[in-house]
Amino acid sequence: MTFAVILVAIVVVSVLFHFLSPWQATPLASNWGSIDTTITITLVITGIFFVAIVLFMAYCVYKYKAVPERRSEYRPENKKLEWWLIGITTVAICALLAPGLIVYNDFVHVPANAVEFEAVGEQWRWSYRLPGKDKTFGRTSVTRIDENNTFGIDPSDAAGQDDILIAGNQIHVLINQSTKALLRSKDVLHDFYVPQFRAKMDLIPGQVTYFWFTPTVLGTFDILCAEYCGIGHYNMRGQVVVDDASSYQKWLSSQVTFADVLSGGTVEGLVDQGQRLASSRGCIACHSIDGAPSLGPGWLDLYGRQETLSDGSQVKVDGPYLIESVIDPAVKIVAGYPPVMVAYQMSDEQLDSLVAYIASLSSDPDNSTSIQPSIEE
C-alpha cells in the first residue's frame, strides 16, 4: 500500500512540477514557433504514457499485493491485447516523429530570400562576417589565418575584398528578414545557441555547418555556446542585435571590410584587440572579468590597485607591472593564489593591447586612461 500511495504522489508532483515550475521556456523571438509546437507535443506524449503507466503500476502493487491465502495464475498470451499494445505504441510512435521530421524539413531548406552571416567560434568568443555588395564571400583557409588576418581570406579573392568583418561579440540582424547563419570553428566543437530563437547548430572543425531563422522581435538576445569546448566554454558567450532597417545601416556603415583592413587598416580597437587576445589565449578561464572568484586575481578594477604579494611587500597594478606578470608570472605572486600562471611570449603590440583592455575595466576614469607603455623609449 505504502509503495502504491508513493508511485501515486511520484505522478502528482510531476505533473504540479511542470506547470508551477519557474523554469519555463524563455519567449519566442523569431519564425520557429513549430519548435515549440514539437516539444510539447512531444511532452504530452510521454506525459500521458508516463502516468498512464506509473498509475497503472500503483494499480496493480495495491491489486495484487501478496497474501496467504493468493496463488499466482498462469494464462496463455493474449492476442488481442498485444494487438492493441501494438497499435497504441505505433501510433504514439508516428506522432512522436511526424513533427520533428516536418519542422527538420523546414529547417534545413533556407528561403531563397535569405540573407547571409558567417560565425566563426574559437575558444572562446565570437566574431562575424559580412558578405559585401557583391553578396559573396572570399575565400577562406585556416593556412592563412594570423593576427592580421583573422579570418583567414584569401587576399587575391576579389570577392573578399568587400566582406565586412565583426570581431567583437555582437552581430546585427534585421528584424523580419530571413537569414542564414554559416558557422565555423577555428578550434574544437562550439555551439551557436540564442535561447529565444530557439534554432542552433554545432560548430564542426573542418566544416562548414549552417542553419536559418526569422527574427520577429527587436532587442538584443545572447548568443550561448551550448557545447562544451574546454576551461572557459561558460564565457563564451555573444549577442544578436536585432534592428530596424534605419538602425542596422547605421551599424553597418560604422563596420571596416577586408580590404580595409589590407590597406593598414584594423578590425578592432586596441581594447577589442585586448579583449580578443585574452580570450584567445585563454586568459578569461583563470581571471574573472566580473567581479566573481577565479583562479588568479580579477581582472575587474584590477588596474591602478594596490596588491599585497606573497612575500608581504606592495605593488601599483600598471602597466610594467601586468606585462612582467604576463612575460615572467613567478616574479611577483600575489598573496592568496597558486604560483600556477605558466609565462606568454607576445610581441610588443599584444602586450599594449592587454593591457588596455585590463585597464578598461576599471571603473576608476583617471586609472583606465594613463596606460603606461609597455617598452621605454
Contents of the next structure:
Amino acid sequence: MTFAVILVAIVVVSVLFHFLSPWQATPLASNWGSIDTTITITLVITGIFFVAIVLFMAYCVYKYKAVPERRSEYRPENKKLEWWLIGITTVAICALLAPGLIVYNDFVHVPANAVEFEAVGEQWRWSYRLPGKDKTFGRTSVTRIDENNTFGIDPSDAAGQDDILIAGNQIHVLINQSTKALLRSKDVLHDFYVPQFRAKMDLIPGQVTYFWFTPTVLGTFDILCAEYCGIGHYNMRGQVVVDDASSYQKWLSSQVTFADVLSGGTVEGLVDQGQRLASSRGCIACHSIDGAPSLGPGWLDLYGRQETLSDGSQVKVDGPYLIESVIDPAVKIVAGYPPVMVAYQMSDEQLDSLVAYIASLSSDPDNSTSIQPSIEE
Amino acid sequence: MAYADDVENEELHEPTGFIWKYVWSQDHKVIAIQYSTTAILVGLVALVLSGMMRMQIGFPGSIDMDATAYYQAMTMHGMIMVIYLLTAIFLGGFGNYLIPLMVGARDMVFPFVNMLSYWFYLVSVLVLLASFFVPGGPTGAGWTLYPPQAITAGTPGSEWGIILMLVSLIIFIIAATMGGLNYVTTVLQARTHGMTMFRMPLTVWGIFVATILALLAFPALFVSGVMMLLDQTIGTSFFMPDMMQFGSQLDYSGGSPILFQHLFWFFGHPEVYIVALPAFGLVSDLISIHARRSIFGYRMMVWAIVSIGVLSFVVWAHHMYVSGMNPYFGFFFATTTLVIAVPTALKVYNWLLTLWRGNIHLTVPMLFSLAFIVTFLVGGLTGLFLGNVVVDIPLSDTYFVVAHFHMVMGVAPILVVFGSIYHWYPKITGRMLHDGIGKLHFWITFLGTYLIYFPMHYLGFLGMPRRYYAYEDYPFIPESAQSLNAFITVVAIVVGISQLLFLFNLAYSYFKGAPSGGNPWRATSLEWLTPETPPKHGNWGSSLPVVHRWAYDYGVPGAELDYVPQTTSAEEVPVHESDHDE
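Instead of the form predicted alone shown above, give the structure for the form predicted in complex with its partner chain, please.
Let's see the whole complex now, leading with the same chain.
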C-alpha cells in the first residue's frame, strides 16, 4: 500500500512540478519556435506513457500484493497483447519522429536569402568576420595566422580584402533576417550556443561548420560555449546584438576591413601594439581588462600593485615580473589562481609592448608614466 | 552436451592454501568477488568526486576546488562510473558469479584466463588512480576525452594524466576481452544437460549479449586510445588538424577530431547497452522471482535483448547531432535511435505484465527492481527527446543530458546492482542482508536520486550548459536556478552518505546476518540448487544438475509448491507448451 501510494505521489508531484516550476525554457528570440513545438509534442506523448505506466505499476503493486497461499496466474505468454503493445508504441514513436524530421529538414536547409557571418572560436574567446561588399569570404588557413592576420586570411585572395573583421567578443545581426553562421575554430572544439535562439553547433578546427537562424527579438544575448574546451570553458562568452536596420548600419560602418588592417598595421604605438598582441595571442581570454573576474589575475590596475604569491611572499607588479610571468608563468603564481598558464614565447619588443599595454590599464599615474620612458622606441 | 559429459569425468583440482584459494584464484566465484569489491571501492572514489563537484555547483566556493580540480573530478567521476564500476561489476562481477552457476557449469571454460582478466583489471584501476599523483594530476578532458583539447595545454592533465588514462583504458580492454571470451564461450559450450539456450535465465541472456557487444565495441575504443596516445607522445596527427595553441602554431597537420568522436561513440553507444542489458536481465529475474510469477513473454524478452544489441551498433552518431558532422546523418540516426525504443518499451511492458496478477513480495530486491522500472522509464522517455535530432539541438550539452544519462545508465543500473546484491548475497555468503537497513538504504537512494535528477531536466530546458565550473553573470539564468542547484546538492550529499548504510550492511551481515539456507527466495534457477551454500569449488559436487524446464515456473497450476526448480522432471510437473525445445 505504502509503495503504491508513493508511486502515485511521484506521478502527481512530477506533473505538478512540470506545470508549476519556475524553471522553463528561456523566452524564444528566433524563428525556431518549431523546435519548441517538437519539444512540446515529445513532452505530451512521453508524459502520457510516464503517467500510464507508473500508475499501472502502482495498481499492480496495490492489487497483487503478496497474500499467503495465493498463487499468481500462470500465463507465460500472450502474443496478441504483446503485438498490440508493440503496435501502439510504434505509432507513438512515429508521432514523435515525423514532426521532428520535418522540422529538422528546415534546420538543414539554409534559406537562399540568408546572410552570412563567421564566428571564430579559440580558447576562450570569440571573434567574427563578415564577408564585406562582395558577399564572399576570403580563403583562410590556420597556418597563416599571426599577429597581423589573426583570422588567417589569404592576403592574395581578392575576396578577402573587403572582409570585415571584428576582434571583440560581440557580433551584431539584423532582426528578421535569415542568418547563416559559419563556424571555425583555431584550436579545439567549441560550440556556438545562444539559448534564446535554440539552435547550436560545434566549431571544429580544420573544417567549417554552419547552422542558421532568424533573430526575431531586438536585444543583446549571450553566446555560450557548449562544447567542453578546457579549463576556461565556463567563461568563454560572447554576445550577439540583434539590431534594427539603422543601428546595424551604424555599427557596420564603424568596423574595419582586412585591407585596413593590412595597410594600417605598421603605424601604431607600443600600447596599441600590446593591445593587439594581447588580443591575438588570447591573453584577454583569461585576463580581464575591465575588472571582471577571470581565470588569471585581471589587468585593470594590476600594474604597480602588491600581490601575494601562492608561497605567501609578496611581489610588486612591475615590468620584469610581468615579463617573467609571460615566459615562465609557473614560477610566481598569484595566490588564489590555478597554475594553468602555459609559457609564451615572444620577442623582447613584443614583451615590452605587452607590459606597456598592461601598464596603460593602471589608473595610478605614477606607475603608468614611470614605465613608459624606459621602453619607448 | 558433450562438454557436460566430459566435465563429469574430470577430477576436480581443488586449490589449497590461502593464496591459491583467495588471491591467485581461478574459481569464478572468487574472481567475481574480487571484481565486485574492486569495482565498488573505485566507485566510492568516483562518488566522493561527484560530491565535491556538487558542492562547487550548489555552493560555489564552499570547498577549495578550482576549475582545474573541478574538471579533473568531472572526468574521473564519469570514466570510473561507466567503465571501472558499472562495466566491471556487471560483466566481471555478476557475469563471473552467475553464468557458470546459472547454466550448470563447474567454472568458466578458461579459468586461468579468467584469473588474468581480473589482475589486468586491477592493474588498469591502479594505473588510473596513479594519475592523481603525477605532475599536473589526472586528465580533465571530460570522460569522452575529445581531442584536440584532451592533449593540448588548455586542459588539465594534458601531459601525464591523459597518458595514464589511455594506458589504463587499453589495459582494461585487454582485461574485458579475456573475461568476455570466457563468458561467451562458457554460455555457448558449457551448459549442463538439458540447458538449452531458451531455458537460460534472462540474466544469462543479458550478460551474454552485453559481452558480445563489449567484444565488438571495445576495439573501437582501443584503437582510438592507441591513436591518441601516438598523437600525444610522438606527434602523429590522427585526430589533430592544423591548429593553434594559445596563439602559437602547433606541429600537427591533417588529422580529424571528428573521426575520434565516431570511433568513441561507435564504442560508447553499445557501452550504454553493455551496462543496460545485464541490468535488464538481472531485473527480469528479480521481478519474476519476487512477484512469484513466470516472466511475461520470455521469448520476446530474449529477442528484445538481441535486437537492442544489434541496433545499438547503428545509433552511435545520435551523440553527435551538433558535432558538425554532415547534417544529413541526422535523419538516419534519429530514425534508428527511435526504432530502438520499441524493443526497449516492450521490455518495460513485460516487466509490468509480470507484476500483473502476480503475488508481489515487496522484499528489498523487489523494491530496488520496481524503483529501477520508474527510474529507467524516466531515463528512457527523456532519451526520446535526445534521440530525435531536432529536439536534441537545444537540449544537447545542457543539464537535460546530464539528468537523462544519470537516470538511464547511472542510477537505473545501480539500483539493479543493489537489488541483485541483496538478492544473491545469501548465496555468496550463506547469510541474509539486514532487512531494515536495506529498506532504509533503498528509500533514501530511490527517492533521493529521483529528487536529484527529475528537477535537473528543467535546468536543461532553461538552457544551462553542462561542464561549467561556475555560472556567474549569465542573465538568462534566473537566481532561482542556483537555489535548485543548492537543493540538488543537499540531496546528493545525503544520498552519497547513505551508501555507508549499504557498506555497513555488507560487513555486518557477513558476520551477524541470519543464516539463509540454500534457497531463501524459493527460486527455480540452478544457482539456488547447489549442494552447498556458498557453493564449493566445482559448484555441483559429483554430478552436474540435469535441467528439464525453463527458469520461470512460478505458480504452475497443479504443482505442490508455487515454484518448480529447473531440475524437476517433466513427469513430476508437466513442462509448459512454450518450452518446446528438446
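Rigid core (definition): largest C-alpha set, two forms, superposition within 1.5 Å. Numbering follows the first chain given and starts at 1. The model shown is predicted, which means the values in this text are computed figures rather than measured ones.
J.: Relative to the superposed rigid core, does the CA atom of G312 travel 2 Å or more between the two forms?
T.: After core superposition, the C-alpha of G312 moves 2 Å or more between the two forms.
J.: Once both forms sit on the same rigid core, is the C-alpha displacement of D36 at or above 2 Å between the two forms?
T.: Stays below the 2 Å threshold, so no.
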